[in-house]
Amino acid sequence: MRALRIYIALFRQMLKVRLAYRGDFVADLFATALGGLASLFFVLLFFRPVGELAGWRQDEILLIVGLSMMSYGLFATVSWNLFEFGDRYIIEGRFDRVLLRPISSFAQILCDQFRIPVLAETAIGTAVVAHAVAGLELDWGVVEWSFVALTVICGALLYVFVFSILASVSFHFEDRIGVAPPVFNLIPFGRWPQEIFPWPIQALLRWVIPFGFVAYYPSTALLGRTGLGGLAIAAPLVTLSFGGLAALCWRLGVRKYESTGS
């Protein structure tokens, strides 16, 4: 408790600064929210011509693409350290300053920097999943959005854990850019029904780098379709997996980390 209440002051510290400059929060905002409504716009703009893409209807992939987005809004609020984590923790030597303080290493580079204007990506993807719902006429109870609730968080710890694992390497090869980038650009691949992926993708997305368990295999659940099995509901049981391989990760890394020698 004494650690939660350290990073909900360090949260409002953050949200304190930045509403300082208020015209340029408005502007992160407004951006950040304009790239939203773009990824939803190439959604709409693909449908218009093909009405469906290998038997998944257009709001039930704008279901995956909200699931997806709400999770992803989560996650880029307290990611951006993990990124620029081998450029700035590692070669310039501020994660000596990490390792000072009495708290988590890890929850201290998730805390250091927060970018608040990210969650507007998460309250257009949760407009996104409404709209679908209604779309698609389905009468949803507690049980079903308790289980949205589950997926958006079990996602957005899904690439926190990803993530973390990619820059704990940054311990062992220092490198200024990291092997981060590229595994971003996968993202966008688990917006997507799986199926219109040749198998290596597929599988890529599955058992490597699973950002198919954010918002694709819980949705088949949501949507009542068969033929997956239990990778409809395995969601969590891979958020725990990767969160086990996330944590020895960081600890090997701590350990090997040397210091700048200067």
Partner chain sequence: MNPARALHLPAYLGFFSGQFRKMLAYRTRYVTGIVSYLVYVTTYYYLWRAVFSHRAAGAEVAGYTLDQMVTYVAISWIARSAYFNNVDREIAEQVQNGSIAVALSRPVSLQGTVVAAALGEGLFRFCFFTLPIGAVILLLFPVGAPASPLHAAAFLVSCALSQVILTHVNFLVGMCAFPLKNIDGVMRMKHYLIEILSGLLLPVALFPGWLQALSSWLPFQAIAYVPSSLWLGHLRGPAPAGGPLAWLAAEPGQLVARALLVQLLWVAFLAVLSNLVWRRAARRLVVQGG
Contents of the next structure:
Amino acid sequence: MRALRIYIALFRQMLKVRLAYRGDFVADLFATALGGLASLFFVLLFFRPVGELAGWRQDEILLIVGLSMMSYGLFATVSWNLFEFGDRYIIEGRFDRVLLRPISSFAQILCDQFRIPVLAETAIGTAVVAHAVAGLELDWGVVEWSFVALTVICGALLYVFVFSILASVSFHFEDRIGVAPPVFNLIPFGRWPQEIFPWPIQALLRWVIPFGFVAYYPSTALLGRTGLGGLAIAAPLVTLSFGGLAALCWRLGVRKYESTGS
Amino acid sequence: MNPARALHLPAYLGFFSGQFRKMLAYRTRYVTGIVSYLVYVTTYYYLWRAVFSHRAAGAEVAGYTLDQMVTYVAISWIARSAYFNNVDREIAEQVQNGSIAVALSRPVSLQGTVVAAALGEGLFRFCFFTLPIGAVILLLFPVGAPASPLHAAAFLVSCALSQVILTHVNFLVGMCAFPLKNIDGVMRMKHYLIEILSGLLLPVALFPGWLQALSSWLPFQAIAYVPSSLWLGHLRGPAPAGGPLAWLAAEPGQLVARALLVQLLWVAFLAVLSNLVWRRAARRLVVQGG
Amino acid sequence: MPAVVVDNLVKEFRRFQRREGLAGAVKDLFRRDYQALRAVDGVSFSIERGERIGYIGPNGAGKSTTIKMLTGILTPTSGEIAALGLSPHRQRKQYVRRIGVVFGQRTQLWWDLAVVESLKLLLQIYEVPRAEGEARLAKLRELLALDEFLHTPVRKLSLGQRMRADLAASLLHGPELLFLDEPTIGLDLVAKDAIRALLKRVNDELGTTILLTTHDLRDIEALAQRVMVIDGGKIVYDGSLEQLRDEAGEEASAEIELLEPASLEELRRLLPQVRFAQDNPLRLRAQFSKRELPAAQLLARLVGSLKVADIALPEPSIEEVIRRIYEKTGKSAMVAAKAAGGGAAAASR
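Alternative state: the form predicted together with its partner chain, after the form predicted alone:
Once more the chain from above appears, this time first in line as the rest of the complex follows.
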């Protein structure tokens, strides 16, 4: 509880700093909105001449895309540092300062660059989901919407854990870019029905980099499609186990930290 | 532009090889870059396979067969691996740390050095990214051969022009760092615009009519859609009826020429625009002392 | 019980060796060469509570690496540290609550926040009780004259102001140990003096144990009761500043101004133990060993035989003293080789 108070104080200060750079804030907001709309636009452009994809209608695909965008927006508010971790913290040496404070180093990294504007992606995702639900004439009650909320939160955490595992690789190999970009590029894979991919890719997105659990498997449950029920509700378990793995990797990384920044 | 300045070749060569060497220093970027391209092509390949899976053999979607669509996607990404650059970020950094002022004291034009460096990076990327990426993609996916030797040659020229066009677009985005403190937002917006409007993700021919008309008045489709269409010999699209070059028509040779002409016009237009913008910025730099 | 006990501390790094030229860069792409580097090589010492210690050595000698292990940032390759009864890297959160750290090269504060906001946030992070925190902040404001820039964002501070703000940040939670890595680097003389005076007061009034590294030997003269010299990852001297001077200070020199020119040959005959050099006919320099010839005797002989206008006996600078320590411990070859840029040359000398 007292840790939470500290993090809230950190958040508030960082938020104030972000808001002080109003130009950046607005540009970030526009760019995020444009990015969200571009993803949406791609689906619409794609479906216009195509009509149907492996038995999925446009609105069903939009449900997956919308859920994935909601999770991604939440993740991106806190995660920017994870992508720049090797560069900002290891090579430029900011991690020294982090280690000198008596609170969790990982939490400090997450709090250090809080980005409000990317919540635009969550907002657009919410609208997309709402549109899809209306278009599919689904009659959802509290249970379904609670499941959506749980899915979104688990998805966001799953992204955080996966990318923090990748960020902790920076402790061992100094490199400005890091190993996250190719995994980041896997996110779009998770926005399509998995059955269109051959089994190695399906397995990859299920067991190795489990982006399938962010939106696809939960969507199959929400849409009442058969065959994947077990996996559909496994998302929280997958998230939890990746949380454990992420904590372990971070710990090992900190022990290896060489503080060579100048 | 002063011709004596523009022909200062050895100086430009220095920028060229310097950029080349800088690129080699990043091993991880190299490996992750290759993997990223594979991921993209794989995604879109399976997407299109799924689309065509319950259609008759040889069926078309918006004028493309499955084979053509796969070729389009693969070639677009392979070409991107060569023409892509980060000129916007590099210019912005120079503006932010003030080192751009050095350009004023050099006996060569800034634009010339930027284009030379970008071509240096392009050659590097061609040798070390495009060749391995292309080889892997050609092995894994059923990519069609170019429509004819003429189209193949035109494709290569077109890729070089794509690079010059993108460099100028990036140069202009980088110039935004003069009025703005931070251009991350602008760069991201440009990224999304190019991704959609260049035809990298989807051929422009799949766009609704109004968007096709709009794209033909924007430089973006000249970056990806034109070279890939040249490879495919699929040149119905680049200037739809009503577009600025619709009068130039019909035979394959003429179509190829028209496609390259479109790119050349964009190169000229963007070069003039970039030069104007830089001159204005430079004047302010001199007056305000950075 | 000592505040800090360090036993046989070792830290090794692996360094990537870049090859030269274009061909080298291509090779690096596929295979990298690494070289193991022992930055700290079996260092042992202990620090009592309330001590002020100067930790010096040439660049790359292992000073910062030692400090970073002492502050829990780096995990030692081997060896043990017990500081305040804790293991810095294993009990990091518990430990850093009780120490203060200042890195002269880089601020610990938030770049975009006003000084006062940074400090208040730190009070929350260190969970300092409200009354105690406010009292300490008031005291530090007065001690460090923070009020002139209390509401300025850290990025807009001058270097001297930033150092004062950083010192405030490091003292805010009442640390028992204070580590400073190059605290006066880049400051002007007035600011340096202010920082030194302040550190002395902190040590006197609060009993805070201080360990600082520096390149400016006046920091050491002004602050350190005890000096540790590290070179090549090993401690080559550990003792008082006076003893350091004495040990290396047998060699003395004198500068002599004359009213009338004197013949060098004559002087050399008169005082064969002394090496004379002539800057100009009216200015001499003499080098001698105090053991062979006490300074008083030298003065008497000179005044007796020459028309002397002035004699000065400058104290050896600490640079000089340290250089001599290196000579004594046989490290000079390494220092010279390092200066020339080749580590391998050391073996041949």
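If you superpose the two forms and keep the largest set of C-alpha atoms that fall within 1.5 Å, you have the rigid core. Residue numbers count along the first chain shown, from 1. Quick caveat: nothing in here was measured; it's all calculated off a predicted structure.
Student: For a quick test of reading the superposition: does residue 14 move by 2 Å or more at the CA between the two forms, rigid core aligned?
Tutor: It does shift by 2 Å or more.
Student: Quick one: once the rigid core is lined up, does residue 244 have its C-alpha move by 2 Å or more between the two forms?
Tutor: After core superposition, the C-alpha of residue 244 moves less than 2 Å between the two forms.
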